[in-house]
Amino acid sequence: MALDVIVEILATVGMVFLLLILGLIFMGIARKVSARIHRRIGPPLYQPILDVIKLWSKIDPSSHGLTFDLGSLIALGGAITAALLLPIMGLKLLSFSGDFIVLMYLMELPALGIMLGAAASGNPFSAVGVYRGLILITGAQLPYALAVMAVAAEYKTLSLTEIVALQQGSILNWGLFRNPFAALVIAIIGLALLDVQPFDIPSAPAEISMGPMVEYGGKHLALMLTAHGLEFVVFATMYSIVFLGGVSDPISFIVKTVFVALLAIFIMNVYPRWRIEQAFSYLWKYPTALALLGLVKAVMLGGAM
């Protein structure tokens, strides 16, 4: 027995390496493609790897105090945690009765670990960031939770490793035609707890110089860039897990969290960015409509027996 537990903790630190290095990949590809919609070459996939790399070997430029230095380590932790309680493969060492509701609200901890870190750092322009980052999660919370109980409503579970055998058996049984609603309303979410557009508007680079992470360097940065790159994976396995079927192997793994990515990539090319009060008002507006909708759909209509 005991030889199965450790195994299974070395097979799951090996994911979490992974989903690390994949993070990174997905940033290629979100690079990629944005320089082929845009008529340019782009760089490789493999650079935001080489980035990280010539980070760490950086001296950090500056410190504005143990704050300032705990905001990358608490984004890339909250990132990490997140990651080990996703059922992946059949690797689920964090799983227990309350891991889905656990798991949406780690993946706000990367944005405000860097936020935190940035209001110490006395930069305005990290001000300016922080608190345009603090606004839109503040208008995401209400739709956002939600659609998170309209899905456990669906499923009379909040436990992802029942969530995925209840999908199961029929394509039909996926979340996403389940509950369509919720599948949007988190999709949207997930969009504005990315940073992309059209929610990128903490870090605007060509308005407020990166916002939050404006005075972060060398292996603070890198630190950051990995959390960031390990929350896009982390999101897009999760919505594979809840609304896709789940991953049981490394092929649906593979198609379904890069279809995601995707997705949210050709997105972030389409539209410009919002105005944060365009955020905060939209975010009230459609997406807490269509979560309504579904929290009254698997209320009303009965979900998985």
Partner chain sequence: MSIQEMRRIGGEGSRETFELIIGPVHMETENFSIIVTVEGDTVVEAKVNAGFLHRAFEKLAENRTYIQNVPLLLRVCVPDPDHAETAYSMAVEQLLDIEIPDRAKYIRTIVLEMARISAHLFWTFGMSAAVGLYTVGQWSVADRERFIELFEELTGARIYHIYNFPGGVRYDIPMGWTDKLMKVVNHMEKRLKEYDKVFFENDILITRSRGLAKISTEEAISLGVTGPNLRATGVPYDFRKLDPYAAYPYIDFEIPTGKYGDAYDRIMVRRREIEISLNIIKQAIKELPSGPIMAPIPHPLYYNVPPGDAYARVESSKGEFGFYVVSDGSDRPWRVHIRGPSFIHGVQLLEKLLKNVRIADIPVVLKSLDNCPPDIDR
The other form holds:
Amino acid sequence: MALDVIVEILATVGMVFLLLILGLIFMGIARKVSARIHRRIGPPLYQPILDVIKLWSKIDPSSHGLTFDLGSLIALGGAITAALLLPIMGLKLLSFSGDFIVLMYLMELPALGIMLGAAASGNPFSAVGVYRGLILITGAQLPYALAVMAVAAEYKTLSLTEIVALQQGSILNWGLFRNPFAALVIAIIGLALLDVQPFDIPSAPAEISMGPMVEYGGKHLALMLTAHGLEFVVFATMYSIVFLGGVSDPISFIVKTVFVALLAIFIMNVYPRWRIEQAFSYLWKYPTALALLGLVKAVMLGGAM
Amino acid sequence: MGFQVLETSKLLNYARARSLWIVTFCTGCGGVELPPTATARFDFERFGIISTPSIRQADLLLITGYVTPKTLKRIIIVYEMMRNPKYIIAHGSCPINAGIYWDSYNTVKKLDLYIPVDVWIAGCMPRPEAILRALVKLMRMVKEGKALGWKRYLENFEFYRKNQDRLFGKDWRKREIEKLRFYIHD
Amino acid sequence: MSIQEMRRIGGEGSRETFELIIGPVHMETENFSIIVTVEGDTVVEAKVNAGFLHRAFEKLAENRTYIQNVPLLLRVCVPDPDHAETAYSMAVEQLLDIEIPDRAKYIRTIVLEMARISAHLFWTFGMSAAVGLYTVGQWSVADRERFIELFEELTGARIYHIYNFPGGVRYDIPMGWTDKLMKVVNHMEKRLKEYDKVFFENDILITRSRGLAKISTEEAISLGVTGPNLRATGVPYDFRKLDPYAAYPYIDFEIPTGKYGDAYDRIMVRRREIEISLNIIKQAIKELPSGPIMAPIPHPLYYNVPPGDAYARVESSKGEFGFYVVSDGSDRPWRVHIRGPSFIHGVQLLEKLLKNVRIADIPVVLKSLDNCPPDIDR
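Form predicted in complex with the partner chain, following the form predicted on its own:
Below: every chain and molecule of the assembly, starting with the one above.
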């Protein structure tokens, strides 16, 4: 009995560590692929790991009080908790019957954590970034919730494990083909959650100098970079689990998550950035309509396939 | 005590050398050669160098050309806002001896009287190859723990402040901070 | 400091305004700063804080001989130095009353158009970064390198060429250089189509810049706006046609104009200028005459210029660029006045246009005006 607990704890810690490294490698992939699209050689894949080590090595990191410090911790904590909910390669760490909906909301926690810390920093650029981020999250809520409902209605369950089980068999059982509307909406919302173009409005470097992150440096930024990388992996894994037939073995895990990440990277490199009100009205128009369609499809046709 | 480890650790110095982030602050003509250095032809991201708009995140300040007193105030403030360890590369002839503007009333003739410079690049205008060479040299210095300009600044702060006060007049920091009150917290 | 506290300090009375200091540590403003007063997300007032780059060119020019002034005065506008050196050379030529040889005229035209293209490609970098699309910026700077390489082969330098000299040009075209130039021109024409697909015809760019920061023709003329910013309002005002210099009178080209005078028109005028410049280069190469490249000029040690004054202007990539040179008969100019386009675009026009726009629009408006901070401060 005690041995089981120890093994479980070790597996959890190992998994979290692996996912953290994987998140940083994913950011490395993003930078490398972007560089190739820019026709450059680009940094090595392990570059973000070096960046994080360097940021930890700063001798006098600046702090603006407890809330400021907590912001980066909340971001990383939220991302780690979300990661533990995912059934990756048959490993079920925190899985329970309602984990899909919890995961969906935990994935917004990193952004909220950054907003909280940034609001405490007092820099006007942070303030602008914070309200932009909050508006963006508000705009994403409606289509996001509708799409999540559509997925739940489609599978008639809220457990990720069962969703994976329902997609087995043929490739046509995948969520992508069962409910393409919800799949498209979640992909668009994912861009907003991951803070990439055309939704990188909160941290627009050319407008407001990284927005919420402008005052973060050193250890705080290291935590945030790690959280951001992890969020990237969590989103890619979640998408593969819900729409691409699950990640039961290492090969499908790598192939599917990298595929999802590459899609985001390609979109990020060919789209400019929206203004916040344009992004808001876009999110409440097309993705919302699509999500409604998806919901109607799921309710009318049910899980029948 | 903990600082000693932070300063001399080989792994940390390697990571510092391979991940120099430049603060996006061009001070003169030299800024025109930075985009070519960053893009396809020369691509300094190979070495892990990127430019960041946030001062708090940056490690490296490039003084890209002549420095006027008004810019120098901002340079000093930016330099003091960056977190240690931090490095400076002075770019072109102008920071060395004001170059072609040697007789101008509004250029600073010797930059290292006011802030510590780690690597100098001579020439006007330095080619991207020269900039890359300086960056690689700085990387080597950081790796060996020899780029200690930030330490010189802490140790000889009285000297630098005396020179700065002579140029800008006493209490210039207070006046600048009044202008930039939202941006400077410590 | 909390947001409320910040607002209390920055605000006046009940209006909840705060100040944003954009630049000089900023990706888009380069070397000057804008202090904007913001209410909510809307800019109420913008004040430009220039002067970070003042070097006193006009004073320095009085202490240098006419020849020494060429390498000095071309540094006025860093991304586009060839137009400055040509304008100064033309002013000195007027004073000396010399006519440059035909071959020099054509070579000047080629060099000036190459300079215009590289300046516009450099601007594309800033413009695309301003809307958050880094890909095209990276491409355009890399394509600019091809022109820079050709410049290097022709003049020996990458940025400051010191090539257009009073009396003509300094070196003749090397063997095989025109073929290389043609190759680059053809390559650039192909690349422009890719830029169009990704950037210039991008829906998000159009939604963001169409109707933004509009300026009417009357307003633009009363402020003294020139160059692509004026042409975007629909006026074909271009010194290559109105006051032709170099070989422009012999070359057939059109002047792109906009319709509404908004940010998108300004962007598209510049984009079409790249295409037209490529055509001008092609024509100039085809008609390139042979002959000397330098008119007889005074001996460098006795370079005395007869008394008088002269004003010469060129159509630089940013607008009218002129030099007014007064000579008192000695070997140094008595007075040099620089008329740059950027002070008007970057200070007066920018302050006017940055009203009732969103914070996110500030870099777009700024970059669509394409000012040159070193030229503002001089």
